[in-house]
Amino acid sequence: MKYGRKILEAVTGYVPGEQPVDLNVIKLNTNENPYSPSPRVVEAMRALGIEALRRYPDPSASAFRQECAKRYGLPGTDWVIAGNGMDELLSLVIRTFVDPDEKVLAPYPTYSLYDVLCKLHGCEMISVDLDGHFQLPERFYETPAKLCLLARPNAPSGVSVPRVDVERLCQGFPGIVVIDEAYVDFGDDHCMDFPARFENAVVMRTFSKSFSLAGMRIGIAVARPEIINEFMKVKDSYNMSAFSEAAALAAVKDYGYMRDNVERVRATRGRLHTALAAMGFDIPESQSNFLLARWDGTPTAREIFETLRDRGIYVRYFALRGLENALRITVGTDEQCGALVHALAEIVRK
């Protein structure tokens, strides 16, 4: 391209799931949750009233934050940044703490936005592939470099490292450690202790997921303040909307609501876990809110994905390395997850 950045021309964009027009479609291919978010968050939205589209927004979220260092039992609100979305603070903590021609670690695979926003950045990620089990090998442990991303759940197997595995990380790294916790509501632990434990652990969640609100673009990173001075320089100077600070901040104080959803997409899961497995999918153990299903067999997973995709029913499919066999199926309601198994039945029947 004739004006553009050169560090540009060998990068190709991260490339979102499909967002069908057809809202008639059973979707399985994004992780959002299929139940909608508290109800009061509409009524703080609400109540803003047409001022908050004149005035700007609060910089820094302080409400919000004040909330979640409270909810998350941190010792203050400086502990606490709010992003754009969990991407933007993503793209933040490489701005921030990396420069260009260092490199970033990360595992294989794992989210492909990762790599992306090294690219951008000019620099280099340093892909370890986890072993059989979705784990890190013992070459992650030994591998330099200046911060590592470590997706817990991962995507997209949604099997969790042990703490104990993390806690070696974060006292053998020599940078910053991102514990990416997007998923982490639907596991069975979480490491929100962690920078309190360590200096060099940031820990990022998400309000897409677990809270319902993928709409809103609402995320937060937690660590200690110095870290978060350091973010708070590299920030935008309005990064969240007057709404989305609204509708975070009544999330969060609806805090039961939210665990609520996530027990009913947990159930459903199992249940979604065990009619997969009965037809011959291979699917690990999953903490997230997503199954991982490969198949050996015919038709291919791809023709699956496609076959399913015409008959209306969306999952995420990737043509990458070691997912090639492989469909990665959002855990929706009972009902869509029935039509799925209803369909994927006949499928791979044939």
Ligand SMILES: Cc1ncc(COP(=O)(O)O)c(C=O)c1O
Contents of the next structure:
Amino acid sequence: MKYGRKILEAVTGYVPGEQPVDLNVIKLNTNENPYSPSPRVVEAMRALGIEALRRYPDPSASAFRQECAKRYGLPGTDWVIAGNGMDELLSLVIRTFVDPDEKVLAPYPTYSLYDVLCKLHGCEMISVDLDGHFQLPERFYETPAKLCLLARPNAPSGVSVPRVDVERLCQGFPGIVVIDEAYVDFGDDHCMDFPARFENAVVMRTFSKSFSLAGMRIGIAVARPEIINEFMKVKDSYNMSAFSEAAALAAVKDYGYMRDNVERVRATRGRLHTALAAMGFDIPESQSNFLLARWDGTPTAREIFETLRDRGIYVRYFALRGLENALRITVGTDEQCGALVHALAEIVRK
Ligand SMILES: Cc1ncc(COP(=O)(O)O)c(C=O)c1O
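Moving from the form predicted on its own to the form predicted in complex with this ligand:
Shown next: the complete complex, the earlier chain at its head.
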């Protein structure tokens, strides 16, 4: 591109999962929650009225941040920043703490947006391969960088590294450690206590998955106030709309509603895992709302993906090293997963 920046020549851009217009598709490809958000969210947005459109929103979403501090047992509102989805906060953490030419550390495989954001910023991402069980190898702890991005649970494996490994990482790493907890509500434990214990720890959460609010674009980062202050300098003035803030506030207040939906997803996840394993798929124990189903036989994983797609069932296939023989499947409702299992049984039997 004649007018483009030099740096962009090497950037392909992030490729999100397909968002079909046809609402009849069984959509198990982008790790959305199959259940509706809390009715209180809808009420709160309705109650906002026309004035909220005319005025600028609260620049720092204080009411929502205050509620998060309460909910997550943080010392104060100044330990939280809210964002237009976690993706914005991931971009923000790189722009805030990494100079172009400095290095960012991440495991491989992981959320592929990390690499795109680094390239866009002009910094190098060092990818260290996870071991065969999707755990951190020794080399991960020995690689210095300015920032470390660690998804826990990781995507697309769904596997969480033990908390003690994250402790060891925070203790030894010379820069900021981001613990990306996008999927953590579906897991057995979390690291929300880490920012209080480690000065370099930043925990990020999204409301796209467990709270069923992917369309609203809501995320938070939790860290010590010195770190949050730096974020505040770099973020857009009004990075969260009035509607997002109202939705986020209502959602976090109705926490029990989210937990009930999460329990339903976890129960379905167990049933789906058992059914797929019985068919011969090899699946690591998932702490998230998706399964990485590895398949060595014929048809190939890519062919299965395409056949499912033709039948109106969307799952995710990554043409990436080490993932060629795998499908990432979002846990939907029991009915959706039943339809998937039924279709797969026919496809792999052929
Ligand atoms: C590991 C991980 N982190 C962050 C995100 C982004 O979340 P959000 O929808 O809040 O931008 C995703 C979304 O798929 C994800 O998989």
